[in-house]
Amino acid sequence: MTNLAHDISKPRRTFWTMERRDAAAGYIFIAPQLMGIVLFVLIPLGLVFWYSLHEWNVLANTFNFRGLGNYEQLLRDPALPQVLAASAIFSAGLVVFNMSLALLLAVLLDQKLRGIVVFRTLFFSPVVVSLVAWTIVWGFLLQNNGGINGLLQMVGIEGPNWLRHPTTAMISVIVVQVFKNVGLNMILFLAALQGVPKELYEAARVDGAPRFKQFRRITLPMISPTILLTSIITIVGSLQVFAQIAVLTQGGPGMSTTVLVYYLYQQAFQFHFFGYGATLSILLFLIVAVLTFAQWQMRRRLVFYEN
């Protein structure tokens, strides 16, 4: 009787405690995102690595194990240095011009002027335009007898064949991409500028600081987190460029505009070397991961809030 009374008076432990219910609710909420990451990131990444160890010929219906043969071919590929150089030039040009122009536009458009919203919409509108349509239009403008050279002839200047010379072809592709996406970085910079406390500028003006010093000492440090974000987004996007190259230059003239993604496409889908194409995609993944990690590690020096 004593043991029975003790068992009755002892509170029962329920399995669904408050902590477990909260944990289960959290897992349910993140389950779709986790499934997306597993299905569309981790599994494809694992398959790409598996394909890079094989030589897969779709036309001959063969799938042969090569081990590290594709990676050895990568080290011996005579075209790879030129491809990496073109990728570096494109990325450096895009990052410098895109971010500089975006910051300049954001500063100019961060003014309380009549009709300023119209100009903000005008500069942002290319972002929502179809990438292929945008590139095709620019392809017509940059032809030897296109609109750009037509305007130059009106002022007595004979323009070059922009897409058929190695230097001007790379510059043209960079400019097309800058004008396409500069509005996105502009909006991010504009939002960051509007978040800077106005009291800091008022105090600087009282102390007699000129505008350039205010920009260097107040504006840049306060928007440094946005600068870091936009630099990561821009660099990653520049390494993944494909449509502009495919429509405008097809990697030419020669291989002057053959960036890594387009070279990957050629190897896998034009020459049907799917195993080697998968190896190039692994290289691209490593480059993006290393650059992103390096930028993130530099945040303590570059970002004001991390100091």
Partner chain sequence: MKTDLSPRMKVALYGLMCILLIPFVFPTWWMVTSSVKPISDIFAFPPDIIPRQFDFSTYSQVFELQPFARQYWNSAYIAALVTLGTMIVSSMAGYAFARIKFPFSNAIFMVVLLGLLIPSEVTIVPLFQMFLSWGMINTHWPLILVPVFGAPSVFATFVMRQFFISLPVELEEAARVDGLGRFKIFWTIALPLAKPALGAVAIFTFLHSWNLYLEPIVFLSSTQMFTLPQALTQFTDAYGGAMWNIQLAAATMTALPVLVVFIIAQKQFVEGLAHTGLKG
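Quick caveat, the model's predicted, so the values are computed rather than measured. Numbering follows the first chain given and starts at 1. Take the two forms, find the largest set of C-alpha atoms that superpose within 1.5 Å, and that set is the rigid core. What changes on going to the form predicted together with its partner chain:
Once the cores line up, the CA of residue 157 ends up 2 angstroms or more apart between the two forms.
Having gone through the form predicted alone, I am curious about the other one (the form predicted together with its partner chain); can you provide its structure?
Excluded here are partners and other molecules; the one chain stands alone.
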């Protein structure tokens, strides 16, 4: 309050009220990030939209205005329904499997056990292993005569030809992707679990609530903000995966594992249809934006806050 009085006594500075100074500080604080977003996200995105209105063949060096022609082509593209369905299945499968495995691992690694640090590190290790090595090894393991079917044979099961049937190929690319990156979500969940106040469990124990009930009634609500955050990151990330699909299945068999970003990559960089590739980029962007917005809205209903 003294400060305020001080300010008033100096009329020269009345323009710089607390609010104004704060606002100025706020803009200065966000300026680097905001300029970066304008320069490296918004302008490129605008250019991508501009490309999407053109027929652009890079090799032939043609760049012709097409209006909404690419968007009409998008609506008529016979492959698109398949591609969207594959993307939806891939993302849904990936998010569900990733989140549940991450949570399971986090709960296991939260126990008081000797050597738990070693386990944490090993579960995390695929995150830093080279993607090339990772994909090669899994390519091997998933062969018809590969390691996984070898293991299954030992227990008397005839394993499927994993990468050669639509269903198992989809399962395979999801699982390979999840094992590679689940470590990151696992660490986020582990941190969230350790952040749950111990007193809550003690109270529950006094009431004689069984472990499972404690988990559902206390743990899950308390870590729900983390679940929301990781699910947004994971779903956004899932729509951007294609390197491993390219190596493991090339989008096959048929079109069964051709997800949207892989299709986009093919059209733009392999088939050289940059204009149509840009149109698919815009579609991908809209899908991600809508999904994220929906999840963000749902947080009010699903996420528990302590205050």
